[in-house]
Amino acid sequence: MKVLKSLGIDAGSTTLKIVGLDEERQIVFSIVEEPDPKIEEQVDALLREIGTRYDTASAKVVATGYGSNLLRADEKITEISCHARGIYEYFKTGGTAVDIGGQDNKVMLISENGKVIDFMMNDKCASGTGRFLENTAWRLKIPIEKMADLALKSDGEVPISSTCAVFAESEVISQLSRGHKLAHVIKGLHRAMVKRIGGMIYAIGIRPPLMLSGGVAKNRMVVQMIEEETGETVLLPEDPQIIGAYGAAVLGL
């Protein structure tokens, strides 16, 4: 039975992530699920299941994220520390790290030895976050995973001026009622989102390389537009959504 030395849990607002590491710091498994209302029971059940497949007797459990205060863990560490450590450990370099989550964004300057030099969070407003796109997708009855495809294939773009998620949703409906193409409006929505993220990046300052994490980083249109906005080539992990949990697990070691 494979021995696990650390378990990282990122209890986010829109997804729950768990990563298990072995003694060589290698990822043995990762889990991504929608969080239940009783997330503590969900996590306990998952940990019991993990315990049937792996030797977790000596594994340290580290929790982070929106719902971490509800969980039983050996240690609880801030999201900034976990996301910074995860992206640093993954790419083995300092730089500017941007985590685009479901309900907040984080921009972090990371030193060459992995320390957080400065950071900024957008945790009071949904603009620029995954919720910014999800609300509109729900309103238009479009699967969220189709939003990027529509934007990427668009041969035009309708500007969305509102930086507020609620007002932007209304503006999207208004633009469609004026006869603008859906794909053009969706591309404009992506641009408005990225402009908000770009403002945070410029406020902190860019120290190359520019690294992305978070579930929204799976959106190819967002990644492309961030490169256009900043002029930097983006480094993207294979699975950007688990970086916070991965960082928690690394810190557990």
Contents of the next structure:
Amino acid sequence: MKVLKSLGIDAGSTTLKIVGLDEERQIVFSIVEEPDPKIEEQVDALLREIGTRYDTASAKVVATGYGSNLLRADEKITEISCHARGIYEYFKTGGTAVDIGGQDNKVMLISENGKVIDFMMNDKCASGTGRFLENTAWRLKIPIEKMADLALKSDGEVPISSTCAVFAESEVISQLSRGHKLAHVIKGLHRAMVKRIGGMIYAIGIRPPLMLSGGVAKNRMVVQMIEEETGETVLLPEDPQIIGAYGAAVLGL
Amino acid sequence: MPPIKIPSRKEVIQREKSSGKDVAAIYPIHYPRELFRAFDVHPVEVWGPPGVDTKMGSAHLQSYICSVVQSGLSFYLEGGLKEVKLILVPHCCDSLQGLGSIFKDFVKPGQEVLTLYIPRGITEESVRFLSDEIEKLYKSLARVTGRAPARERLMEEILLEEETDALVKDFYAGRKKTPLSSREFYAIIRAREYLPPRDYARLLQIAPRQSPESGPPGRVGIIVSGLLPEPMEILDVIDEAGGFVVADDLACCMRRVYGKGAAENPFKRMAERIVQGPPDSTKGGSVDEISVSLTGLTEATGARGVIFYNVKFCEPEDFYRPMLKKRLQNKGIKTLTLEADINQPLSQQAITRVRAFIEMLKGEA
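Rather than the form predicted alone that you just supplied, could I have the structure of the form predicted in complex with the partner chain?
The complete assembly is shown below, putting the previous chain first.
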């Protein structure tokens, strides 16, 4: 039975992620699930199941994310520290890390030795977060994973306000009712979201390279637009969604 | 350690009234406490208060007016100031000036509403101007109370306030000796907003102190800058995250620990104390003065970071903050900016940011 040395749990607002590391700091497995309302029971069940497949007796459990307060863990560390460490461990370089999560965005400046130097986080408004796209996708009955495809194929773009994630939804409907093409509106929605993220990146100051994490970084339109807005080439992990849990697991080693 | 019993505002108001004193409601920030006391008027400060339902005040105010003023007006409209004989609204920012105007021109309370214009900058002209303002306030108080305290009485109260200020400075200097949590420490500091000076001095004397002076082991020293630490949950969050508030640059706290005046004229002496007190955005302190003060405070206390805890829409603080952040960062002092509404609980995002900031300062991140 493979021995796990560390388990990182990222109980985010829209997804639950768990990563297990072995003694060579290698990812042995990762899990991404929608969080249940009773997340503590969900995590307990997952950990029991993991325990049947791996030797977790000596594994340190580190929890992060908004749901972490409800979880039993050896240590609880903020998402900012976990994403920064995950990104640093993955790319082995300092720079600017941007985590685009379900309900918040974080921009972190990471030093050459992997320490957080400064960070920013939206704390009043969900505009520019994953929920910004999700709301509209749900309203238009388009699977969230199809949103990027639509935008990437679009030959035009309709400006959408980034003032509010909720108002953007009604603005999208309004633009469609004026006869604008769905793809143009969806692309405009991506732009509004990325403008918001770009504002945070510029507010803290870019220190290349620019690295992305979080579930929304799987959206290729978002990545492309961030490159357009910042003029920087983006470094993207293979699975950006698990970087917070990965960082938590690394911090547990 | 048994908790220190601090009487509530309500208890103090009742006690002062039953001893024959009048009570004045004082809106933020700077004013001469000693002047009111010389008239046997007990000043009780109204910093909001937090937790007020602001719908009544909001009807009179634009949505971008800060929650201190929104609450302050709502509190009056809900009958919160029924016990007071008069109201003072110092002009420390445009919103407070607007509040004074709303009281005088529109709401027209049954009580007398007085105003006090606070000059900008530390100059002789500022002292002269404020001295004249305080003398005008003296005349207004004489009219309202029918009393006219002599110079000796004024000086007696001034000296008592100067002594109290010295005690508060000493209490701050011994912060690392106190086994008090940040919230307990600031509950004591803020009791000055309504306690008579002798009661307050006694409170400082019974506050526990211990050695060594290093503060709680393993904790990161933090300075909080802004108007007021409300909701006070922010102090618990800092402590729980492994921080420790070693000092502050808060308008309701350390920015009002004034030095001694020098003038023989009591009005001028009261003015000197306020004008020459710690630099403050609402007194037009320069960016240089404020950044030097904050840097000095971090060096003196060993603080590792500064949290700018700003009441949303507080223009004086917002105008200064970007430059202050830059100056501090150039000195290697890390900063975090949080926006607060004194009527709202801290958001989970704000709590996460405080925790991440302290993780960053500890070098764990």
